Amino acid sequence: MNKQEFLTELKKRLSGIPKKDIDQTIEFYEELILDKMEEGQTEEEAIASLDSIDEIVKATLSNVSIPKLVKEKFAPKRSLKTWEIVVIASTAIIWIPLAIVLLSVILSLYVGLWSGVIALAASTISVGASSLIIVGGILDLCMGHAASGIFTIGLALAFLGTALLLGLLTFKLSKLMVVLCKKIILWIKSLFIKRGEKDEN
């Protein structure tokens, strides 16, 4: 694949993204290829040393906000005619509530996903706080109540161990949720790119 083929394919795959972002990406990779060629690489070697087009598209897409993609997709490419404005305004009673419902569903799913992590974190804190009964066990031992003191200390250590395990689980689950949310956002953004490709064809 030569430079022109690479840049043409990249531009095609980025369709649906705002033109400014496409131009910046194309310009960046064109300069990068030229720099590598100045260092002595052939055109094909320079292109082979770059990330794949899929990875470049993902990286570019992750830096473009969803509102920008929506604006690019749905912004009129020409001035609206009077009758079109009247139709949009008169149907607003239908599409505005539908948009609110859709946003509410997305928000509730997002909150629902994170509520499990928050509940687990709260459990970790409460179980960890319960381990403070170790103070009572130490006082029992000091007062000569060996059996109750040892039992209380053992119970406190069990709480502490459970809190540590729950803390580790909360940390892992939080990381997983961040990755999952990033993937979901990237998937939503990729829908605009795929639509852009279809519109072009």
Second form
Amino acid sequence: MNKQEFLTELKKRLSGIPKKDIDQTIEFYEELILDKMEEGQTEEEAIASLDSIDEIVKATLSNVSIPKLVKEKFAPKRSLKTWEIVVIASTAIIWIPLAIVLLSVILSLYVGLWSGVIALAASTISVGASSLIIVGGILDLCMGHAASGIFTIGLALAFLGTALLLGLLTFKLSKLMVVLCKKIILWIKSLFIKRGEKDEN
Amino acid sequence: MDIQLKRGLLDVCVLAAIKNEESYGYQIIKDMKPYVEVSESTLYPILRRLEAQELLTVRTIEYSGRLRKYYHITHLGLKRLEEFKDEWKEVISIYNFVTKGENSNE
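Let me have the form predicted together with its partner chain next, following on from the form predicted alone.
The next block holds the full complex; its first chain is the one shown before.
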């Protein structure tokens, strides 16, 4: 792939993000290729040493906010004609509720997932708190009730162990949630750019 | 290394690469290379982010018949580097605590 092919392909794959961002990205990679060539690399070598177009698209997308993408996608390229405004306004009774439903579904899914994590955290704390009965166990022991004292202490230790496991699970799960959210956001963003052909390399 | 940690460190590295004089994309990558490998597609979002945070400014200069973007550290950027040095003292002290007594056991 030569420089022109590389930049054209990159531009094509980025279409959908604001033009200013595309131009800046193209300028950045063009400058890099030229700098590498000036240092003695051939055009092909310089391009091969760069990350794949897929990687570049991913990195660029993660830097553009969703509202910006939505605006770019739906902002009319020309001013609307009167009849178009009438059509949009008169069908609003249909598409506004639809949009609200869609947004609420996404939001409730998100909240639902997180409340699972929060519930888990809460049970961690309550199970952990239950292990405080160890105090009762020790008191029992001191007062000479060996059997019930040891039983209570054992129970408290079991609670503590369970709390530790639950805590670990909560931590892992919330970490997973963060990763998942990032992936979903990237996926939503990728919906806004055109599907390009796969990289040939 | 933890991704968030590495991301923060790379931001600081890029600032360090331009702290003495302004520099351009490829030069920054080359200057960082002996210390930390950074790919072009990693550097680009960092530069944009630092620019948005006003830690650096960008200007386009004509260079041998073409345009090249130079990145110049701002006062805020220098302040960020100073803050990082202070933060790192804390990290070193934690590291010393974590590894305390390990050498004497060997």
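What you are looking at is a predicted structure, and each value in this text was computed from that prediction instead of being measured. Residue numbers count along the first chain shown, from 1. For the two forms, the rigid core is made up of the largest set of C-alpha atoms that agree within 1.5 Å on superposition.
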Legend entry - Displaced residue check between these two forms: residue 153, CA, 2 Å or over, core reference: yes
Legend entry - Core-superposed C-alpha of residue 119 shifting 2 Å or more between these two forms: yes
